[in-house]
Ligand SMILES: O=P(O)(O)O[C@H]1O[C@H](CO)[C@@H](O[C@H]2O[C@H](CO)[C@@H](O)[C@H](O)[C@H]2O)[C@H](O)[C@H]1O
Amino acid sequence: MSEAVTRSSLSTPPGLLASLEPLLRDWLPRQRWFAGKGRPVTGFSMVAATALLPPGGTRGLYHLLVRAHQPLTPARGAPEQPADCYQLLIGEREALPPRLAPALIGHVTGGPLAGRTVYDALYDPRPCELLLEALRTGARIGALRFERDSGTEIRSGLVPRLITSEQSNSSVVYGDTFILKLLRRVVPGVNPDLELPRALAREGCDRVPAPTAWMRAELSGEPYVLGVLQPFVQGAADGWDLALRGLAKGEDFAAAARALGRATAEVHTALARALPTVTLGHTQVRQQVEGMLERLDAAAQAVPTLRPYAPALRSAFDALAELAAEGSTWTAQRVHGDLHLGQCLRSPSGQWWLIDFEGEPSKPLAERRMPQPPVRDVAGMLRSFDYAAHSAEHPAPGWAEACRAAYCTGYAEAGGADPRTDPVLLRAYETDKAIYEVVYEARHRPDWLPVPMAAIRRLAADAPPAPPSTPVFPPSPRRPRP
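In the form predicted together with the ligand, give the structure of the chain above, and only that chain.
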């Protein structure tokens, strides 16, 4: 690999990565945010190393960007992609106090840190304070650039605490005033988690917390977004918890779903104003459908229980292609990309906020930034009501259907196109989402697999009639049909 390794002026000790490697090999795959689950890590290479505290003191602190090398699975297939790059904040001490026990990475046996204990420093208040201070002052440390929106004040001395919920990244809350999301798997390019909230803030959209500061790096001429600081919505509960609480008490959630539909439409309208939109004609829809079919085939390869349903699911995609072939067009725009109840926060005043514009973390950045029909987000939310109903302790007949209908009503009330008026489009995107969820659950939470599989059975059973004798897209030789 010809990647240049960047070292800071506070240089990190030579051999640092080699001394950490045996510990990282065990620790990294156990992290919730590790994206390469199911494949062994065969080695690491350093992309950038920055000492944030002077080495040689009683405590060390290193900001590392490391590539985790893993063999490619056939499902991921060619073309070869670079190994995933992870952002790590590694603390180093003689021993860990009990309160830092959950942060333990391990005890180093050789190399420059021999005899030291290393840990995930995001659990430790001091390193987190240091990050906030760097953002507050717009610091430049080695390859790291801390930048801020000059319009918002960042007070110093806010007390940090790491959020310990299941996340794709890691977030630290500062005194209930700000929340810093440190991206864990980082990729070069414009990151929608910063790009979209900033664009929405410029539009004056108050459904999304506006980024206050951000952390970047320029490596081998390529920009990386490493973290985003934004206002913390105090006292908020996320839509997932609210829905489950409502279900447990037998409470109606339709009014909340309707308000959420309105919030989604407002965000879509602002995004369509802020960033370019495009018309999807036959060729573009064909590309979208090809992507859906490829994802279905990859999913069926990876998750065998999906295979019997593949032909019926495919017909939902073929039906969309047929509509496009007959001349239907759709407008595409930038969207959230991974909208679900957990990405919606309701503040005590009752206002809904949307967060986490990163898109589906497993998709390439370029794909996540492509304009999409806004129904992609709508489909994600509709799936989420179904997830909540399936996760309830007691059956709640009709609950998901009522929420789904109310959400669509709210969406249309606030100026969005009622998704129910375009059932073929909605079915294709809902099917695509359910397939994504099957893969996601198989990889991250196998116990949850029955939830999207129930939707797969429903979608397959409701599938449109058998495809026409001449398929809209002839089967591609690359795509094995299970």
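Now that you have shown the form predicted together with the ligand, what about the form predicted alone?
Just this one chain is shown here; partners and other molecules are left out.
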């Protein structure tokens, strides 16, 4: 390994963040993985800085953990939210070669890097090689810890390439052998994107690529997971692309959906063996339903199109609460948390793999690690079939319904419980997911709003007639009624 990686630490120049700040204010909000879009960045604070190449040479390389401070709203004087922490790998050179033009952050005009050009170093093969070498050798550099599974060989010399398609994180493929996922928005604590695949590997579950190595930091006594290296499934296609391809050709996707249902159930079964499960009784379900109702109220306030359907949607949650009040219970366990077609890969041999166990990044880490009914993942996948059907250039009547049915059938074959046999629970979670989608599309992709609204209309139409009795959870006077 190079001297730059084996040294325990390299000094970073004083004033490094101040030198970069004017450029980061413009560059960071334009990145796909930046979570605070729509709100100005008011400043930055350094969490940790580690030099991976010696400053002052022909090129420099810095690993930074930086907090971006933003107001709650763009209004002047608004209170600030807790600042998000971002992982950056910043390279600096005198000038960028043309091949690195897409990586440009900007030209520094002041501070210790004045006169230098800085860029996103993940576009540069040499920094990516340094990361793999650090993982291969279990290096420690400043606060950074590179660790690995001793049972898997990591060869040196694998050629890196950055995946440039839009992602909520960044991924580098090494020689079609490994893929390194670098988390961009990081939080302290046990990250499920490492925790759950490792637990599944211990159970011998072959539906999830087992972590080969990982990168973390210890800061003020708290662990931060920064990246995970896993085997690269060569030649695999993600479920979203496969579904759209099949729709474009008019091909049946039900067999693939059925196999994906089996894969999902196998992962759920292994997670239930590997990690504790809990029973959700009346109190726990009441808390879940209260959260669903609050999200419905907030969504109806934010998206007026949703308001006419709110009473019927509310009945889905009230029905679940009524079952719990009558004594019904459900088992909750660790689940994927953000399952959809884009989180699934199918190898050329036809095997399905589930990936990206980070959960919904917008939610707090503690919430993402809470046990949930497995039907939450099922509901996410059922909604994904709807999205695929509505994304096709030519409508395919019945396609989504056939895939949804096949997926549930496959799930029952491998897991022993058909999600459709608990229609109240399934409807509540699918309704909650569709409400989330309505808010997301209204804010970020208004042209896509008709997709979840079609589901909203269907779910509202499925509502049973309203009983004359008082609902289990009457609307709170402090929550705006739709």
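Superpose the two forms; the largest set of C-alphas matching within 1.5 Å is the rigid core. Positions refer to the first chain, counted from 1. Owing to the predicted nature of the structure, the values given are computational and were not obtained by experimental measurement.
**Q** Take the rigid core as the frame of reference and indicate whether the C-alpha of residue 311 shifts by 2 Å or more between these two forms.
**A** Where the cores coincide, residue 311 still shows a C-alpha shift between these two forms that is 2 Å or more.
**Q** State yes or no: after fitting on the rigid core, is the Cα displacement of residue 446 between these two forms at least 2 Å?
**A** Shift at residue 446: 2 Å or more after core fit.
**Q** Using the rigid core as the reference frame, would you say residue 67 shifts its C-alpha by 2 Å or more between these two forms?
**A** No; residue 67 is a residue whose C-alpha shifts by less than 2 Å between these two forms when the cores are overlaid.
**Q** Looking at residue 458, what is the CA displacement between these two forms after core superposition, in angstrom?
**A** On core superposition, this C-alpha lies 2.8 Å from its counterpart.
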